[in-house]
Amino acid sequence: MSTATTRPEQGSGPRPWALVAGGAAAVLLVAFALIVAERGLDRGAGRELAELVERHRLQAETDGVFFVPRVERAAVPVDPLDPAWESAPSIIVKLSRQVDAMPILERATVSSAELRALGDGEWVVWRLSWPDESPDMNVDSGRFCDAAALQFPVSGEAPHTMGDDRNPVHILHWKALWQKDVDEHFQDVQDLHPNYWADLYWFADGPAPYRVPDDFSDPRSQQWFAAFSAGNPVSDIYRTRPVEELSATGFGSLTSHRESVSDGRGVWRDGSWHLSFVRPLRTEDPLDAQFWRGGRGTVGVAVWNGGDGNVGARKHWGFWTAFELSP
């Protein structure tokens, strides 16, 4: 089975495990036809395009492939709680505990996640939702945050186990801790331990206790942040996005991209996480997975429950799920 994203003329075969919400997709296709008309296209051209999209949707449904509709850019919801998501097609991705590499996940706490997606012909937004009784958004010794990831094969027969030497994968990784960094401020020791006190930091500005990064604008004060000074992306004190892009060629090969064009946002509400991943269909980066209008591809899902000790290889994950983008 090919897991590479394919151009429209290279559509892959049936995948019976993929579920398609045809009714919801049909509603969005009707809306798409109306948008085409509003943009000034003649009625015949608008009807022809709508019929093409409908044929792709029906073929995807027949093949058991998750269909990603195309709507007007302004109608693509980036907020994971946007009511527009309720009318988007959805698929339930079954998850299992990772037991192929050490350290394995001893106990599963997340059995499935719901995946939805919409695009506008240039960008695609994925929404991932899964149940979690309480949000875990900080880290400490023996304490981990919630997280999730989507992975896409860059080319070839990439296995779902993070690819291999000949078939790399492209990963979009979100962490609840990073979301809190973006939404509030960089999460420092004082956020977990209010009585923490440091009476001296060389070259720091302002009075103690010092806040990171506000009181460390002087480059000389940052040299004590060993990981940040070494360029470790996990220790970025100026983070502006809660999502990072990575590549992998198997277990133990995860590598962060220097440049990232993807973004996202995660919100915990009423016992569940709802997370959006936003990325363009095409990029100039050879490490990125590329997509085409009307093309097919596959996506893998991973979820970490920080409150249950999930971190690194201790995760829940699913096999590849086939999808098709609207023309």
Contents of the next structure:
Amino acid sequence: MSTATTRPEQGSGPRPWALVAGGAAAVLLVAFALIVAERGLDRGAGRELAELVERHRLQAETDGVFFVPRVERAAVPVDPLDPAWESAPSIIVKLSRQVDAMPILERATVSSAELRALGDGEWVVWRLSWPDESPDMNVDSGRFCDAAALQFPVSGEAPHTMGDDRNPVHILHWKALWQKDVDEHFQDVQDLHPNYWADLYWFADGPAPYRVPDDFSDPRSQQWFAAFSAGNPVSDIYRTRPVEELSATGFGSLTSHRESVSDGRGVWRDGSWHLSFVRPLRTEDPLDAQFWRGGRGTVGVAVWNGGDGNVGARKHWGFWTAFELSP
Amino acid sequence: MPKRYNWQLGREMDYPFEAPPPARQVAYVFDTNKCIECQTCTVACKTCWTSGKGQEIIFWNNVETKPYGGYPLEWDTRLLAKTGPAAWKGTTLVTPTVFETEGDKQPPNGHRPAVDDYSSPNVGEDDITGTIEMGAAFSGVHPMWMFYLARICNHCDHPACLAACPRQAIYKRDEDGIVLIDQERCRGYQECVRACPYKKTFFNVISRASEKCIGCFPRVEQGQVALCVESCIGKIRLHGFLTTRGEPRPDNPLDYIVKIRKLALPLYPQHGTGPNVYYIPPVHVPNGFLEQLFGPGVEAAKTMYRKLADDRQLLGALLLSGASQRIITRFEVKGDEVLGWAENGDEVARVPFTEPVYIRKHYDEVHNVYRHNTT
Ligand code: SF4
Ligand code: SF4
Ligand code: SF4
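Okay, that was the form predicted on its own. Show me the form predicted together with its partner chain next.
Every component of the complex follows; first up is the chain already shown.
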């Protein structure tokens, strides 16, 4: 299977080195210092790396490619509200209604999202923010939660419409509901309807009204959790991460990965969602998009406003955004 | 959009997918004249299939009182408010189905119930159409009416739930036409909930996925009738298969009642899904109301029903309702009995046209007690 970020060209010719002032460059300089310190590189090697990075950055800028700087691991903020994000480079991704496949999104409520990213050479963290007046964090009949996704082509030619038969995409999907599951507890019936009461759930063991999953550890009590028993990943009552990894080869083909190394966190603050998506550059999973230091790739963004009935294909999305990871 | 012939509408209609009909189609006859709204069917289904957490307000089988009852609330009238009333030219539908107004970028015409709409499954119970004058009940027939409508998934020929699912997580089984939601694939988008005109798919908040009546498929696979059919106190239900590839067979009770005699009619056929629960219309209810519910065959069905006593073949087929736990695929009227056979040739029902009557003495000498007629 081919790769999402193109490998960096080996031995590309030297380019003029220039010091550029500004937030991003400042981050980079700190980063180089940290990398040099971390790796115990001598001054000469450190300077060479700094030159290489800056060359890439300038070329990316010239090409209109979003450049993802490299900092020391400890400086990579996993918390989406970490102030360090303010000095990370950002790009505004324009979003539009999904109108290619049934069912289309009838009304747009989000026009753009802000994307930032930082890496440490082994991991990359994406920070996505978009305005949403009210957080929608739970689901019920006719009620949907806020969500967002990043997609990466597993091969270079994948269309932004979730790939196609020959060009799969790799998706990182965050849902506010899953965030609530992880932050608080599995969102149960009583979290939606505090006064719901049933005298009996077969084989459940514990005090009424019986909490999922704790009081349903007897496998017989799980017989009525049909989707969970069938292994449906959206029905996981033991969820530990708010981010799911999926593959797609076009509309309607979304399939969860059994193995997932991605994580993340979403926080709603002052009228906006702020999310982090954390994932390693390289994995062993052939379904995953792979990244290289100094490699280029593309990322697609999708956002759902649960309060306006956004779910599934009823979503906002953007075209590919080209990016380059720092060498 | 591909075209499909819908025999209930007497015409072709748009449907997003092409597919041959199943080898045979699971189908049911419900006699509304006999239902007593005891809800035994509801409890049978619920106890077995939907007694888990997250299913508190989910009833795959429900029985509601028409005209005012409905679970979920106003499930049918809200759709009718969007589609307008059905119009027929003879037996051909002239108004559009739910598949013919929204284009190919939107799911079939539908509406989303709110969560509260599920919380009063018995709303309108026993309510009649209007108030009656004091004492009118004692002075003969009064014009007010109501009737009980027992409802399950219709395992439709052209399911709207299936057409609406962007993940193709809903499928219609080739062997018997039962419509199922793949519990592993569903991601809880609730498009099926919005699209099913009968509101017979449900969102489960613990699964975070949608679910629906499974037609008791594990029982059907063993030749047994559904639980809601077997448990029916009023014996209003007959469970079987319609012939789909070939002419209807007069010795198949479902073919005979539904296709050949047209005594039992589909519910809201105008929506175009080809529903497979067939109702014998309540004979005391005005046709104006019933024709919106069951289409143009109402008066003919009522007339046939009123003459059932002289129609032994039809009455014989109906007597098989509640007569066996096994699905009857062939029947025959012989003398004063009707016989029913299961798929494998076993005789599984033998029902007399006239039940024997035993009159016992007022005084029981063995037990030294008097018998009282308490009914
Ligand atoms: S069990 Fe039969 S009679 Fe009783 S409510 Fe259900 S359908 Fe009606
Ligand atoms: S009744 Fe509704 S849920 Fe059942 S098959 Fe028809 S459209 Fe689908
Ligand atoms: S057929 Fe089975 S699953 Fe469907 S309503 Fe009847 S009892 Fe419930």
